[in-house]
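Only one chain comes next, encoded as structure tokens, the form predicted alone.
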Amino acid sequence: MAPRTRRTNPLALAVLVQLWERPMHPYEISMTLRERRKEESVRLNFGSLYSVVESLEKHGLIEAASTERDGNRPTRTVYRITDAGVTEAIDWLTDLVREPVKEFPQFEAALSFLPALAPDDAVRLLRIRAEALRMALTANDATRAAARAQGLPELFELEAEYEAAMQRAELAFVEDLTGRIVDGSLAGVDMWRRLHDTLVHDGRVDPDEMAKAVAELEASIGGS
């Protein structure tokens, strides 16, 4: 039996669902993907999608079925799924649909670190992103709107609606934040401004300093 792939590239999900509604050439699934605006949701290029392909075969999830030329181009090489290949899409889809999973966003990331810009550059900012998100969130409805009056069932929009619900959740959040920082009522932001306010120069923070602040921070708390 030839060893499992590892389930870490959505891409490789995506050739095995396209080859299991009919074989197909990597060029055709590459379109076909296009088509349907996959790629808003699995990261597509035409290299990556060669070397999936290449690692499918090569652990026995797709065989190539037959070839084909078109005019003076180079032979195509047309792939089937193969019982595995069903077998392993099923297991992956339902271990994606059924269990949550840490990922790492970067925006995530960002507010983990977000005391390092000062707090009215991050307001600033995050109004910028507030009006990004705004905009994108217009652009989705207008996608969804034109595919449902092209006829298309909701079913095959669902990764638009989650987009969308996401982008609400975190405009709401970025807005919310937004506002808290500049009323004050997020917890610390004092202190965050006092940071900036003494212990930055030029751009960066004393390091005896920010250990002074972070004693006193800490012996602050250990007293409450």
Given for the second form:
2 protein chains.
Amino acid sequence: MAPRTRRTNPLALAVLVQLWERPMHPYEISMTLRERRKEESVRLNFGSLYSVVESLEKHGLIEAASTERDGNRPTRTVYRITDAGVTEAIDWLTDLVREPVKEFPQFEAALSFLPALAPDDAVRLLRIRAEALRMALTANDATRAAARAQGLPELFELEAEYEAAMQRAELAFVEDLTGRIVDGSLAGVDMWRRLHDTLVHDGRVDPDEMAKAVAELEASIGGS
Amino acid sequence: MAPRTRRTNPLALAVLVQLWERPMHPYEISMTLRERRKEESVRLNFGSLYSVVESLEKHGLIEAASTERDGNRPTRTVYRITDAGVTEAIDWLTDLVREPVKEFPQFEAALSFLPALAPDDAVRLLRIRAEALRMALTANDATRAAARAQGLPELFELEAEYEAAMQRAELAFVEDLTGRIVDGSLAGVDMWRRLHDTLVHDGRVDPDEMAKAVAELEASIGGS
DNA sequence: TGTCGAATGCTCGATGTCGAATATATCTCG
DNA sequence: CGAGATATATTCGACATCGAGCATTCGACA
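Having seen the form predicted alone, I'd like the form predicted in complex with another copy of the chain now, please.
So here's everything in the complex, that chain up top.
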């Protein structure tokens, strides 16, 4: 049994699926993915593409079918998928659909450090974000409508529908959060405002005040 | 002006925020992040931590405050944030809150290749995913309830609330999608079933049939 | 006919990521 | 008190990622 790939880069899955359709050379794979708008759901760049292809070949999931030379252009290697490759593609896809994997979206990281910003600044930024999300949603809807008008069945734009659903949810979250900060109904805003008034000056915190604040907080949540 | 960091790994932001609170050594940073459950929103592993710290120092955003030796344990280097570091932390955080960045969740990639699975398999897998999401949501809710019961203000668990909101949205999407495949109201399911009946046998596609199908699809969407 | 820019197709090296390995100290429990 | 588990603290090297760069060819246009 060939040592399974590490299944890091989904681009490898994209390559397998393309080659499952028919043999291609790497550049052709990238162009096909681009035409079908897959580059919007799978991170695609040339450097990665070639190393991913090399890795797939090393693991026996794809193999060189021919190295052809068209006129005097650089030789291109056409790859085809192997039986092991078909199995791996199906297995991998199966796993991705079946089990949610923990992702680390940047906004989640940002939220976890939000108290480092001044409350009023946070509100201002969140409102800008909400507006950006509204625009992105409008664009997404328009793109999907255009695709459908062209005759592309919904089945082939599920990824865009998913993205839109996530954008709508994020927008709702951001609007709700903004409201709760403004009207003070979010537990902790009062403390947040106090802290920024008393212990931050020109971006620099007063070390003693900071230590005191942290200690209080940790005490209040019962040092488990 | 120090050449700004490339702002790839959010762990670097986490380090800056911790050191903004007070000087620490890397291991202490990691333990603090863990205690405060930040490792659930920021990818944290030791290898990355040390290289991130090194990079921050190289860019002048943090600096060694002392190298102390406690008993006979390995010497540890305590770092403190610089003025440039404070500026960078605030700027970075500001940008993260203000502008949505395109992410590439694995499930989005999976959806874009869903037609490669047989429709009935897809439905079966989506149902398993839905159940997993329900469980994750329950766990998330319980964790947040426990934290609040301990006295931690909501302000400090925004990231978990966000995650829950995203999970709920994904669950709704998955349930809806499953329904539309089952009842055939998703445009393209009929073709999907036909294709898998006629052109896939034991995971292998018939190349001619595949070529014909692809050509038809591309013709119908008007080759622009 | 010359040339400029876009398209084709790939390579390379700097940088980033990750997890296992290392080494010591302290705790636990019979 | 001794053995193994756990906590402290970091290093290392294999591997992945990325974007710019390179080399060629083709088409458009003056």
